[in-house]
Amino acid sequence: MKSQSVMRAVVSGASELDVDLLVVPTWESDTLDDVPGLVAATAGGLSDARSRGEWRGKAYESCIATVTKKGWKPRRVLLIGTGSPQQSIERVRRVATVGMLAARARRVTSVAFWLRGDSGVGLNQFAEAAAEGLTLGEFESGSWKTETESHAVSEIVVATGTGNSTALNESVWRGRLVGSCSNDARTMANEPGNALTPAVFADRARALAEGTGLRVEVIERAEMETLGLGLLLGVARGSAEPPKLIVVHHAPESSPEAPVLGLVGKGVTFDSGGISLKPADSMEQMKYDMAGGAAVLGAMRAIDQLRVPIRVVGVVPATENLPGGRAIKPGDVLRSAAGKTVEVINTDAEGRLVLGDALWYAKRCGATHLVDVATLTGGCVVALGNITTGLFGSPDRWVEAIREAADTAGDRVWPLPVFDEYGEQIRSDIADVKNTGGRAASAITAAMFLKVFAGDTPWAHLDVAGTAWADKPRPYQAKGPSGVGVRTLVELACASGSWGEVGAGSD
């Protein structure tokens, strides 16, 4: 993994912080009264960029000025709006990668974020998600550029003028784990098909369980025929790159037998759409089918790291999704591990084959919760677009407990329902049940068809088609790969606490 960059929090004045830039969060009407001096010290900067319309504390829109008063630190002062002055941990999130960016763009060498007033949420908060997004900010997306102008900050501060300097230590540094494992399934899941194979992919599973508690496997095709995993293998047979079913186990010592939480992430390194050949348009892209995969093993290393006090499982089938000349076709029909025979009536809804198979093998390895991640249909990406993850699953109860988890880590997620009657549209004249129902409600027939290997077990499927990759870059995202879902699983495993008492046939 890719060496980082200095980051702690600092209790002091602003005018204390030595940086090259003081990025300080504002908003409509604000007057900057509780950083005393702050307006002063820039010689009339910041009171002439209120006359302009430059400073208006609109949401992610900056403003920036020259400190030019002795006795003062900082070099320069960039404000970004918030829109509003109640703060969310969202919008500090935000705003630190907003902030992080420009750092970079305007190639400093350190960088202090300033947290302002906490409007009832806690300053620790505030501290963990100000060093997650200023993390997420660093990601490098054009790593395979032979020149590049990228610049990275070397020190980076998080700071205030009151609170314990322990307790934001501690924040700082969860925020900048999570942040960090967020950036780690970012990089896997931009690099190209031909640079991370299913090989290549278990040994970056074993890389970043290097100098941790997990422990990885890596199941060998051999193997996968001896489980039965007919459906992982089915999709394995066009490409000359074997399979690989990594498996990554979390176990402390004295955790309980259960809950046992089973993460399962798709891992089709690259997806042709098999003899369904998808056009050639934004194929290219198909690189990043992997990103549900990628999710589960950076959430992996933050939680072993977080030391949450549950069994964890991370389960991630690998293979890419070619049309060779041993592929399956169209009226296929492939035998699961769980029994289940299905009829393949499309090649490329090849994801819900591997995480069929994925989500046994995780209730083989005890997993009593389940939750998988996968870029899966275009047809959730026509109902929520690419701002919301389609959240599917039952009971209730887990389905809620998903949701919570997100809207804490800032990944949006929408429910969509998984009534029974949708099954009927999965329904094989000749197997057990066909591996796509047609277009209407392709996205709740794809997640029917993982209900009929989740079972009774308590189970959520996150559907991040739209929200695994950006397009266009936001104020607060570069363009490429999100790292989408890193950061709820890490949460959902942490608050073990209010959802293990789920259990099946739950309301």
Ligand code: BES
Second form
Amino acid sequence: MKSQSVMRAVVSGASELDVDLLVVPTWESDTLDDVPGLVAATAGGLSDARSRGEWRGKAYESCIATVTKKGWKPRRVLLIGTGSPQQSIERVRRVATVGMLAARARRVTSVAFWLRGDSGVGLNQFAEAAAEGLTLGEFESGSWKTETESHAVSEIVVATGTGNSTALNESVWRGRLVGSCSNDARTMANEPGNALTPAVFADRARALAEGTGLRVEVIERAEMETLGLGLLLGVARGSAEPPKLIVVHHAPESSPEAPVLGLVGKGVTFDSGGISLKPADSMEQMKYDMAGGAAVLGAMRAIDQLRVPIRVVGVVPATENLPGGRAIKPGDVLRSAAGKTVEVINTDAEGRLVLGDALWYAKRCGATHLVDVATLTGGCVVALGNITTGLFGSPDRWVEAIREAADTAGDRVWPLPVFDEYGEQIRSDIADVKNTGGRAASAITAAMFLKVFAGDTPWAHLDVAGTAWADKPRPYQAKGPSGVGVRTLVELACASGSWGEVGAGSD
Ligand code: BES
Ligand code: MN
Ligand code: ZN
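Structure of the form predicted together with this ligand (previous: the form predicted on its own):
The complete assembly is shown below, putting the previous chain first.
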């Protein structure tokens, strides 16, 4: 999302902030003593709210009061509960999103978010988290409505009483960048299948790269045939829309030869299931089956803008999965670019097919470390629900690096095993592997399939089937596409110092 609004950091007293709404985090038995004069400036509004039990500081609960005192510039103050006085980066980010959603609902023109306390974590990191959260709160999901009720706030301030304004503005810039790249990914995931075809997806990648140092390469069908991308071509056969392999290169001058981070994102712009057609109920949701690919594209833009000093290559196999007259059928055998043959048992297990060829392509581009992000299995949703992303991969040290990056970024992930024994479930009688492993541990057998194509290269897989879309709104998250994965991938690219040495088989 290209936002029209401006955001900046301001170091000043709270009374000096000339905004419609001042958002202040609060907690149980909070006195607000560190924001001198604020309680008094509301002519008893806040103290009354406290005695009525309206201001309790429970997580995401809010309480609003009008500022009446002469000399105080903010028009109103909105307290938002953090649940506990212990501030964390994650909490600050979420409370900031709650603040922005409230500011938009109240149709204000300007909003300031007040940073409080730093209990061990630096103020600058809080400023970054606040900027990120505020930006995430700006996401607009109803963009196809002809009459929109939606409101955008034009002036956004991250404010604090102390701190270095230059450093704070730098943090706000970073947070805003990562937030807006997440929103870019959300915008793409939100697009209907008829609007975001593989060709349009490729155009979006080019548009995102405009004015950056990224180089975008789009591999067309003819070249896929030359390269032998039989899995991607196979899935695309059922559709009239030509497939695109979108490749985005971040190769800063004087970057070291290794590591090269390969980010692979599932880009199925609509998944009907193909000949193994899905039931009609909720099939419309399958427009977001390219959320992993969108996350990779969003992350690539942030990685470029943050001047990450290592090479990163993003690979997004984009296609529809439809049951056309030339579609692949159960029983068909496809030959992958890697040379392995695949028996198609279920055409609805298309994600692992397109990713198999994409992982091969990322390695061909020199990737020494792989991560894929994919709305891959309903089984992962059964296992972890809509809260947690499934994490798979090997070696363990590489998986651990992704886990750490996700923790820092605030994406919830949890590891599931890829023990060799699970590989038995995808053994085929006629080909090297088959594309389904039955009902048992279906998220794991999908990962086992990808592992065949990752080979010896350190590889991790994020199954975001349950986390890429919020079915219901939460106080800190709008209903709709979540942008999951973007922040984790950016964090991982930034942290190469801690994983660059991880090699194949090093546990
Ligand atoms: N795109 C789906 C997985 C999915 C399910 C994403 C729910 C988001 C929400 C994937 O292509 C799929 O159809 N997977 C099948 C595989 C099965 C046929 C082996 C599944 O998990 O049911
Ligand atoms: Mn499918
Ligand atoms: Zn799919």
